[in-house]
Each structure stands twice: as C-alpha cells, then as structure tokens.
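First, one chain by itself in structure tokens, the form predicted on its own.
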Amino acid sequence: MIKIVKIFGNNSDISQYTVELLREKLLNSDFNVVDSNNADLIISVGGDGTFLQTLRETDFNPKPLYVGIQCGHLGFLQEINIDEIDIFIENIKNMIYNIKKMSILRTIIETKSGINQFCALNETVIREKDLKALHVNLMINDSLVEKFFGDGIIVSTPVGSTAYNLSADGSIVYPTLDVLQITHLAPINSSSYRSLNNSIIVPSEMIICLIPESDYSSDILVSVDGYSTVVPCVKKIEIVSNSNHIKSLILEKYCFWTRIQEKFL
C-alpha cells in the first residue's frame, strides 16, 4: 500500500504550480509527503527529462514506484495528465494500478586509469569526443560483428526505444519484451568498413562490446539519457541490461499503442 510519497520538479512555473497542488491534495488525502528518497512511490513533474532526472537522483532505487506527471512537450514516459491528478489519487488510495518493470542499461567503461559505470532507462550513445568518425569493433558474446565506421552507436533499452533510438530509425520494441537494440548513426560503408545499415536486436542477457581502434581516437562521448560526459583512453566498452528493474505505477487504461498514436503520429 501507497503511504509515502515523494516529489520531483523542475524549475518550470507549470511543473512548480503543480508539485504544489499536488502536495496539497495528497496532503488531504492523507498520505505522507516527504522530502527523503525513503518513499514508497515517487512522482516526477514535468517532462521525460525531468522522468529521467529523478531516476538518477534517486540511483534508479528499485524498490519504491516511480511515476510521471506529464508538464513538459512530448512526455512518453509520463502517465497522468494535469486534469487526470485527482482520479489519480483516488486510485492510489482504492490501490487501483498496475505495475510495469523497466529494465536499465548498465554502460561499464574501462580506461587506462580505472573503471567508470553508468545506467540508464532509455539508451547509451557512444561516439568520438570531437564528434570526429567513431572506430570501433563491435562485439556481441565475444564474437565481432563489425567493424564500425561512422557517426557513432545507440544501445537502447526497449523503453528507451522510442527516444533516440527511434529518430536514428530505429525498431520500436514493446515494452514487455527482454531485449537489447544496436542502432547505427550515419554508418560509412568502404572498402575497408563494412556497417550494418538495420538496427540489431539481441537477448537482454547478451554483452554488447565496443573496443575503439588502436590506430584513433579512443577518446569517448557517452551519453546516457542525455546527460554527456568526455570518458579518455578508453580501452573497452560492455553494455548489459542490469539485473535490477525499476517499477512504474501505470493506470489501467494505459494501452502503449495508444500512446504511440498520440505521441508520434
């Protein structure tokens, strides 16, 4: 049962006026609005990055439910509009939801000095620090694919799917599936480089591998769910669905079709 709640916003009027009136219906309802990430559900006000902001302030916690209050421009991730807060409540309260699992993408980095980790829910882009041609071997288990020649690599989670992943063209996947996607960015095809043109989707439990070629750059751009980070002397990449799971409250009217429809076309 739902007690404890925590809110995120960002700096927006919109998001503000709303973490507000949401607090204060909430308040009446009787549950405990707190400010600690000990919470048993934790609602995120604004858009997607907001959504996403709040997974990696809270360290993707697997334990309480997150869901989205939609404030922003294309909000896919979050469930409940402004007008729709009440019967939200009203069913958080009757315990009238259903709770989906999310995988996160865990991003390991070794480099010269050390080993850097990241997670994210919807992608990891890997590409040259000066937005130069990336050059990599491309890994899947130990065995190479291919040897990459272009603009760089997305690894996308199913949820992650319909961001990045799918203006680069991209597959969407339903969300239930258990699967990982590798999506080209500007792939150069040459005699000596031989890209796939399609994106590739592999088992979730599969180790997706990036070794960048000793002959360039092995400077890194990673970005994870947008947040971009210079990673130097990279030796190896390993993309993995982390074992852990987030959970997100979903409304029983949600249908992910329809969500497509109104968000995309």
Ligand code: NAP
Second form
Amino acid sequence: MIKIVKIFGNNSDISQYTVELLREKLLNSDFNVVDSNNADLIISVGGDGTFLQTLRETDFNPKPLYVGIQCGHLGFLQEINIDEIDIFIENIKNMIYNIKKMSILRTIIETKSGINQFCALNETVIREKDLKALHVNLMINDSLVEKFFGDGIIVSTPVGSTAYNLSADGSIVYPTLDVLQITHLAPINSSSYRSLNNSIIVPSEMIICLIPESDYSSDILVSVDGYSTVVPCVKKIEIVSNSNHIKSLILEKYCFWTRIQEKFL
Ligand code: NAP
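Next, report the structure of the form predicted in complex with this ligand; the form predicted on its own has already been given.
The next block holds the full complex; its first chain is the one shown before.
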C-alpha cells in the first residue's frame, strides 16, 4: 500500500509548477509527502533525464516504486501525462497499477589506484578520454570476442535499448528480456583493424569485460546514463547486470509497442 511519497523535480518552470500541484493533490488525498528518500513511491517530474537523475540521487533503491510524470522533451520512461494526475492519484489510492522490474547495470573499473564502481539504468559508454580511438579487447565470460578499435562501446540494458543504443544502430529490446546489449560506436574496419559492425546481445548473467590494450596507461571516459567521468590508468572494465532491480509503477494501459510508435515513429 502506498502511503509515503517523495517528489523529485527539475529546474524547469513546468516541472516546478507540476511538483507543487502534485504535492497539493497528494496531501488532499491523505498521502504523506516527505523530503527524505524513505518513501513507498518516488515520483519524478520532468523528462527521461530527470527520471535518470532521480534514480541516481536515490541510489537506485530497490525498495520503493518509481514513476515519472512527463513534462520533458521525449519522456519515453515517463508513465503519466500531466492531464492524468487526478486519475493517477485515484489509481494509486485504489492500488490499480502494475509493477515492472528494471535491471540495473553495474560497471566495475580496476585502476592502478583501486576500484571504481558505477550504476546505470540505461547504459555504460566507454570511450577514450580525449575522444581519440579506443583500443580494447572485448571479452565475454573470459572468451576473447574481438580487438575493438573505434570511437567506443555502449553496453545497454533493455530499458536503455531505446536511448543512446538506438541512435548507434543497436536493437530495441523488449523490456522483460533479461539481456545486455553491446553496441559499437564507429568501429574501424580496414586492412589493419577489424571489429564487428553489429551489436551483440548476451544473457544478463554473462560478464562483459573490456581490457585496454596498454596496461594501466589508458585514461577512459566512462559515461553512465549520460553522467561522465574520466577514470585514469584503467586496467580492466567489467560490466554486469546487478542482482538488484528497481521497480517502476506502470498503468494498466501500458503497451511497450504503442509507446515505441508514439515516441519514435
Ligand atoms: P539527455 O538530454 O538527458 O537525454 C538525451 C535524450 O535521450 C533525451 O531525449 C531523453 O529523453 C532520451 N532518453 C533518455 N533515456 C531514454 C530511454 N531509456 N529511452 C528513450 N529515450 C531516452 O542526455 P544525457 O544527460 O547526456 O544522457 C541521458 C541519456 O541520454 C543517456 O543515458 C543516453 O542513453 C542518452 N544519450 C543519447 C545520445 C544519442 O542518442 N546520440 C547521446 C548521449 C546520451 P528526455 O528528453 O525525456 O529527457
């Protein structure tokens, strides 16, 4: 039963206006609206970028339900339109909704000075720090698949398959499939180098490992859900599906293919 609600917004006027409107309506319906992250439901008001930021700021908490109210640009992940707020509140009061599990990607980077870890909902993108060509060996479960040479590599979850992955010619993955997708960014194919052009889809329990060609001298740009960091002196990057999921609230009318049609076609 949902009783305690936390609302996240962004800096846009429309998000701030909607946050206030939503707070008032939730309080009038006897929900407890709190500032702490300890809530049954976390509502993100904005676009997909705001939804991703909300997850980051709440540490990808597996306990609460997450839901987005769309007042951003694309809003592929945002479940509720602004004009549906009243019916949404009625539905959560009467427990009329479904829950969708979303897997989280964990990136573990071994460097000269220790281990760095990152979580993502959409994807991890690995590039050379100055956007030069990246040389890495791609291993899946300890087997060498290819010596990649090109702009970079995206590893995406099914949720992230409609984000950067899609722009890089990766495939759309149905959200209930438990897989990871490896998509190449501008692979170089010449008489000197050969990489796969197509993306690779593997079961989520497989370990994807990227090993820079030069031990400990590679400075890597890691971008998780669009949040970028340069990690110096990288020896190994391991990307795995986290055993924890986050739970998102979806309305009963949700249809993945309708959303693909509405947002992309
Ligand atoms: P951003 O401006 O927050 O997002 C870029 C676009 O991707 C926005 O239109 C956003 O929707 C949309 N988006 C985010 N997650 C999505 C998903 N799961 N399915 C479909 N569309 C999605 O950019 P950012 O802060 O750099 O990074 C956030 C995300 O943007 C990254 O995780 C990455 O997937 C994506 N991105 C895409 C490209 C590209 O396609 N070339 C390049 C960089 C990053 P809203 O407008 O509703 O926020």
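Everything numeric in this text was worked out from a predicted model, so none of it was measured. For the two forms, the rigid core is made up of the largest set of C-alpha atoms that agree within 1.5 Å on superposition. Numbering follows the first chain given and starts at 1.
- After superposition on the rigid core, the Cα of S217 moves by 2 Å or more between the two forms.
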